[in-house]
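As a starting point, one isolated chain is supplied in structure tokens, in the form predicted alone.
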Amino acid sequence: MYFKLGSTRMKRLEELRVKIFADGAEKEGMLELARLPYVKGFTTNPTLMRKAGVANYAMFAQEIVAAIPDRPLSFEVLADEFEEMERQARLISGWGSNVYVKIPITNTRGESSCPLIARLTAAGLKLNVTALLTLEQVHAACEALRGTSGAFVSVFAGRIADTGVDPVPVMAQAVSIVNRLPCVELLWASSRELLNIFQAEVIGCHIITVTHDILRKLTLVGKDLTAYSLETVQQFYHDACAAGYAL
């Protein structure tokens, strides 16, 4: 069973080079996904945690670290002032050797986080520089990450697409920039559909974060479209009957 993108034959799911990270904050769902061999890491953020009803940030994060000690886990700082970001980053980093600290590319006033990123990199912290949407930000983040032993640069491709811009060319250029640093990986963030996994694969992106809902659609990869069309017709018909609709 193969997926095709244009005229390019895609590999089987288990043969993909791009690493799939699950994006979410529901503990039960994360532990379920941790049993899947193709899920190579996990990311979350305060918005997802709030949506999931997480009450205690540190307690939740440390429970996840204890339950999933063998794959990268990304947790974000909560502060807006750089001095406090630095304190929180060092605290979060101490939760586990597989923890990557998410540092936003700017604070809420648009001030660059790159000096802080450079300091934390020099201190040996593993970072996930997050919320990037421009190639200028990718260049700046990579410059600040020079000398890192491991870091992610998260470009929010889905949010780029939300503005009506095709994110694929942007992400392809970002791959070229990030590949200049041996220990930095480009992460395709805010994926919107399953197709994004295969788009990321084609351009050589290192990682893609995928929500739990999208991951559930992986069973559809390679599905016969004629059969899928019939199932769609059947679904609409049965739902209309179940609702008791009549004309």
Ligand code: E4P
The other form holds:
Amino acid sequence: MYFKLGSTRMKRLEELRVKIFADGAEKEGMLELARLPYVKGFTTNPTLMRKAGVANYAMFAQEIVAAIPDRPLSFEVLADEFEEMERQARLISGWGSNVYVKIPITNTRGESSCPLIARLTAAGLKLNVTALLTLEQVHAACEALRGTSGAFVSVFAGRIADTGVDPVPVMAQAVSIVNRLPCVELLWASSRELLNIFQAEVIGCHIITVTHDILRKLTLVGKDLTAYSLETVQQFYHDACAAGYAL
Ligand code: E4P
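Rather than the form predicted alone that you just supplied, could I have the structure of the form predicted in complex with erythose-4-phosphate (E4P)?
Okay, now the whole complex, with that chain kicking things off.
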């Protein structure tokens, strides 16, 4: 599969530097996506699990770990007290060597998780520090992740965009902060559209996680826009006919 970078350059999907992860919690969909070589990892979160109807978190996660042992999988702690978060982080980390434990940057009272992140990092756990929206948080997370053997910093670019702020310059600055540390990768989270993959690629972001719906749109990449326009006209015409509309 090919795509356009800028106006002329064409690149194969497999040649992208940014690693594409799949964001979701539907087991069948995840297993299907695991067959695609360009899906390099998976992320989940409690909201996605709830939406997918996951009833037993540990069972769901362990089934995914058994089925996908060769790519990073991120599972989030559920607690709000740091002591309990730590217990859960150690438990989740034990599910597999490819598991990254998602630790929110603060608890629900806005208290920083950085001391916990530093402790878990010193204990050798691989973390995915999640729910960051500011560069101050990126700085703090990176400080706490010093010495890690592997970690992701997830900045929710889509939520930044939801507030009317262009996330690209923010993400570009986040790349340069994260690049100061070895073994830490910036993850573009909360993608909103396929274009985000190309934006992440251009700024040198290490990873982007995209929903299964966005991944399905990859077949549109590089599509001729005149042909796409014609298909759009045809779609509206056929739907008008199928609905039996008349004026
Ligand atoms: C990342 O790991 C998160 O699961 C995800 O991208 C959340 O995005 P949202 O803003 O759509 O909730």
